[in-house]
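We begin with a single chain expressed as structure tokens, specifically the form predicted alone.
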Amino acid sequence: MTQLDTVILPIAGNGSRMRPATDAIAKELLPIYDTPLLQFALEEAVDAGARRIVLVTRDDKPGIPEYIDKLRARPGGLLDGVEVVFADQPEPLGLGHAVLCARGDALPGAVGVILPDDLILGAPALAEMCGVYDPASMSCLIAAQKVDPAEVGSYGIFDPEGAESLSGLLPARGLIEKPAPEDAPSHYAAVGRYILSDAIWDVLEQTRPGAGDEIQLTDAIAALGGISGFRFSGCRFDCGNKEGWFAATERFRRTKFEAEAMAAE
């Protein structure tokens, strides 16, 4: 199983979708029912084996670092032996330069990389990932969900290169950013996990602004190659919108209850 030293989580965004709650708190720390929102993705991080976790920020974001500082300070707790840095993303340059900004922070080998607002309940998809991650096979390895045709148009689809194994993984030629539904090659969309070998860096680097102006991370993965998906086994939820927010509280509290009353049998 592979572990990764580094996992970088950008956050710098405005949280638009969410306003009005997010002109008065950040977007990831919104509870899902009792739990921030910034919280399922530091705990994933950490069953990955993460020994720094970067986040990448801007100053103005409230609230952050004192969420930080309060998980830091409980002796034991989860942020115990693990790094937290910042990293700022002056500037909204796209998902690609948001990555790139975490490059001076990172350790070296491969790094993971999770959008908070993708909240994945169930295994921690991350770690999923690790135990099939090959670094002699593979560049990158994104997590993978099968969305409604209607829907590639929001979302870097794969190209497959063959049928899905038992083990999830879907190897790739590539991936289009955003295509219109009649160019999609497939329904297979790239969802807020990523494993990049850190050649990805160099590739960044070089990488032109593409879609909606913005560094694309899916245009420097395509031109680094060595793709595959991975199909996780948790339930996604896009928490950068509200009826996605709504959904994901409702699910974990379910479960919440559901595991504390057999823990009372």
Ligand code: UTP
The other form holds:
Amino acid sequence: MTQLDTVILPIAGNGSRMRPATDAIAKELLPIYDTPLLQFALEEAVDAGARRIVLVTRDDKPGIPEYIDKLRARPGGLLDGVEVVFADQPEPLGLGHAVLCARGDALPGAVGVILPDDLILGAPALAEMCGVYDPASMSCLIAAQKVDPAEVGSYGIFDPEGAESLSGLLPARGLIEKPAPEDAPSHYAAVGRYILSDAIWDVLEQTRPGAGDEIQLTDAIAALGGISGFRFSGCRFDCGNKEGWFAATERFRRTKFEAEAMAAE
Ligand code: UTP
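Starting from the form predicted alone shown above, please give the structure in the form predicted in complex with the named molecule.
Then the entire complex follows, led off by the chain already shown.
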């Protein structure tokens, strides 16, 4: 089991697909039923063993430091023994740039990355990934989900080297960003959980703006190589769009009610 000392949460994006809600509140503080998205991500980072959580954010995202302060003030709470630091991304220049902004705050060794708006309910995905990450043979382990063929154009798609293993590993030659369905090398999509070896930092420094004129994390990962996908067992919701957020809210509410009913029996 790999110990991830540092987990990075990039949260400096605009959240434009969730407007007008995100004109009033940061996307990461939007509640899934009764729990802010950020809370799920912090819990998942702690489950993966994080000693330090780096929040990559920017000044005009109010509410986030205040939320962290409230959690810290709770004795015996989630953040006991965990350091939370803030790294600034002055402008949203892309996910790769956001991760690079955390470089100065990362502890030595591989880092975890969680995109809080990619919510995974069920087994904590990053901890599952720590269980299969092998630093000797992998530079990048990325959460993988099978998607509908019609949806491949919305994702980075794995170009697999072979079949998925029984443990859910999918060694890959690379990732193809948003392919047309007829060009997609598989239906395995990369979603928002990564374990990255510390070799990623120098590659990110060299990565130039790509698709959408943004510095793309997938471009740096492709340049680094040593890529594996991992089929996590939880259920993922894209809470960066309204329908995904709503579906997650319904599922989480149902799960919570079922758990409460079982506890009352
Ligand atoms: P998204 O592209 O899904 O988020 O980035 P966004 O930019 O907030 O949303 P839209 O597209 O405007 O609706 C995925 C994750 O990466 C972070 C986002 O905050 C989100 O958690 N991100 C993205 C950054 O931190 N910085 C960036 O420059 C880009």
